[in-house]
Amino acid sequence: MKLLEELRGDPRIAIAGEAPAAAEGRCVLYWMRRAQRAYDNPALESAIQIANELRLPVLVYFRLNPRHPHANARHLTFMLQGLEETAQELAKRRIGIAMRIANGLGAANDLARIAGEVRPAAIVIDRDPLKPLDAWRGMAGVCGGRPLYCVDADMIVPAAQLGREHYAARTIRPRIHERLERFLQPIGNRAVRVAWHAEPLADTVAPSAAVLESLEIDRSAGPVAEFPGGGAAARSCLRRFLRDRLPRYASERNRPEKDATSGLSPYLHYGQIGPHTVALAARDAEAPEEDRRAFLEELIVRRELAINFTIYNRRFRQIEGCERWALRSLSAHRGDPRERVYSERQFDNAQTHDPLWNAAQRQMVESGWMHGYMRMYWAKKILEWSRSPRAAYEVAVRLNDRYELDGRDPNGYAGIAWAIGGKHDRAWGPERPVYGMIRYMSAAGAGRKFDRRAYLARWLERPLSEAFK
């Protein structure tokens, strides 16, 4: 089979199972996870190319799991609205989805149980950075031992491409550009040629945020109103970057009270948007070449390096996932004094005594983000005061997974593991206190490279509503 071929020869697919045939099947069925779009989406453009081929048609599947760690309502309702969307552009495709509540019992099963009414001749899954690859190769088995097609649709380059963890962005820098030209290319969108006209299948339930009135789930963490779901949402946060703050995003992106950043971390993490939509959209931008080199750098780069520690290092949610070098100098440090010593429940209140962390933490809990910048100076904080740096590693995990909107991503992992444990960092000397050679941040110096009033002024002139506390 031709197709076949093309397809074990893209980088970006791995696949385990022999090739599909038309006879034994009635559809190809996509398990839809982190591209959740309907559009510039390399996962769900792979299923459209082999139901093409065997004159098929698409089936997306899509599982929610409320007992997922960290499914609070904020991070659901994002998601179920961006979902309600995505199926209507499904719709206007000729391409069915079906979303079922997970029942308890894994998401293999859940997968066999579909695939067992459905009867697919293949089944495409868009990759999951969080998760070792052989995990889904197993899959097949009790899918029927149909083929299994893993597509990385979250990645500009290829993460087979860059083989091994990286230790720094200067070592991925090099790899990533010199394959740039070659996959930072529109996806396209291909026409169905068969629709999907089958009866909706049963215990299936209709995207939609309303969805969570029924579910019991963590209510403590509420959806924000700053970032409303979805493809057209996420679409029109890119026009407005491109338009009011590319062309200053070189000199301003680090400065929290001008916040020159695009917003769109939290729809790329749930795929709502796709990198190569935002990479295109930039490099063609009417902006200096400084500005659109330095956001490229950050998209491309520096994303794409942490998606690549989670990859390769399985150990990315705990401190021993970090530099050798980090970790001897922080257990040298380990028994020095601490100043403060604050409580996770203090952290998450936002009590301490420095006004300027509590007002990160209160943009993250209000807002559901936190400015890239702020993110390095609040997470080096915790590890200031808390009792251990496993402690302050932790701490910053689960914050940071329960109430950003762009939680549980992987740049959010390497950001935390970065501040805390100098990974994609080097020593710094002289040793410090608590630090040891770990890179230092202070409130004067943060304080000198920003209008610090007018960021306290934004997020401390109210209390936290009673809703986050």
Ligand SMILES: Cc1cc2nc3c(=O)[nH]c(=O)nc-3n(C[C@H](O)[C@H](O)[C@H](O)COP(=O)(O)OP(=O)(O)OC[C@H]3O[C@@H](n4cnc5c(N)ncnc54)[C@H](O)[C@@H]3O)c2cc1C
Given for the second form:
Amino acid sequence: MKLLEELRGDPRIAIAGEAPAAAEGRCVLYWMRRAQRAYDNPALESAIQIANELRLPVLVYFRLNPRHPHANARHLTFMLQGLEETAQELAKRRIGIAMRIANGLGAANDLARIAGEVRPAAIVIDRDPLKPLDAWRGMAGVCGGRPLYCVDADMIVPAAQLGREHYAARTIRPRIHERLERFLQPIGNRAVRVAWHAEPLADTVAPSAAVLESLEIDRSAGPVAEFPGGGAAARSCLRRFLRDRLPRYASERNRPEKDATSGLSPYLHYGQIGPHTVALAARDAEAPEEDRRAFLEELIVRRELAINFTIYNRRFRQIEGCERWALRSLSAHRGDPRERVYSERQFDNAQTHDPLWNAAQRQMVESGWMHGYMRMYWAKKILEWSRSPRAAYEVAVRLNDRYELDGRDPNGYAGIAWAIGGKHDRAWGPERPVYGMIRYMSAAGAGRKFDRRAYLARWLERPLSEAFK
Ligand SMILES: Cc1cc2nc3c(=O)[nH]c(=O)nc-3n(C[C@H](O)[C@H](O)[C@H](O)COP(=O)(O)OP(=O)(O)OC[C@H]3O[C@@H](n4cnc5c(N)ncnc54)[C@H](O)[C@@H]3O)c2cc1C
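In place of the form predicted alone, output the structure of the form predicted in complex with the ligand.
What follows is the whole complex; the chain from before opens it.
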């Protein structure tokens, strides 16, 4: 049981309950939530460690919830393409998987049901960064006295080590960097000692996009060809990025027409690739140091600042989650006359007067992803052309979550809070109409930074796809 004691001392793992005992269980159950991969997954590895120690098999449980907000055909197809591959890889590792469709009675009820059926000695879950730090403890009650392990699987520095809500990259960066050597390590993929060999459970479905045919889901945002889901696609995206784009990342990442960024955000969002895998590969890549540093700043510092925001700030989906100085300033300008006001429908249909904004919206609707520089411009213009900052915030969150494959993510909520509510930013003078002290972006300024004609040609002048008709 020495190993189980060691897990207790691991800062990536929080535990509710006593040490597990083999005699009381038939497996270790890993409820896979966000880290939807079979390799380099700290939560799965913890489950394997516990199971090996107890000489038990591992069963992965996945709860597919078609009623989750914005769980439309686009998101679900991408996710299930990934899960199909994950199931095959788990089988190769001799680990079982049981996927069930949520039955409307809630996650706790579904977990209690499967735990009652497979009688695990311990239950492991990966942390959901959209929930408060200790929210997972609420699940402990339904585990029937079995210990519950919550593992930080999709961040490099454990969330609890960063302590509180940070107000800017400059305050969280030193805390992250101090801990990187310790936590930025290969995860390791150990062999399981005991294979899962039980009969399939009742009411489970094989993970595959075909499942969607029989489900009532929102089909208004359809699947996209640009981003095939899955770990293999993620790894090939990473290889391409390291070879062709990383060596020009620092100078070209803010040029939407250049394709210099990784395009990994959908894969990171669904945990089809983990941040450790990406960060270690970029750190050790043959690319200039300046490029590697710029990329790791986004992947680690900015990404974990966003996670810190959603873990510690309960109002991350609302404008109220932004800084007080920003709210005061926006409020002082709430009555300013707007040159233009668009409805949500006009935004959604890319029907503004601004071709650059419309091109960005079309990139998102048609491909499921928008370039990062355009995301800033996109959200700031929604602020400028909405009847109020609150309306702008709500429209930006809805469109982002609906269409972006990486939507419903801490990065999206932090990005919108930054663009509209000054989150992680500072006050900018001179004060402007509508924006107040919020940092401003103009079409002319954006046009000077990159070749806007090339971007417009790609996204505005091509024929409309089905998504827009
Ligand atoms: C208004 C707005 C909305 C956004 N919505 C989302 C969203 O829904 N989902 C999402 O993942 N990101 C979002 N971002 C953050 C960022 O724009 C994207 O993560 C990035 O553009 C994704 O492209 P990439 O994978 O090629 O990034 P790369 O430049 O290759 O960066 C690698 C990874 O680092 C992380 N990263 C990069 N930039 C940021 C950033 N500014 N903040 C936090 N993490 C970052 C992402 O995980 C990204 O995949 C948003 C930003 C803004 C301003």
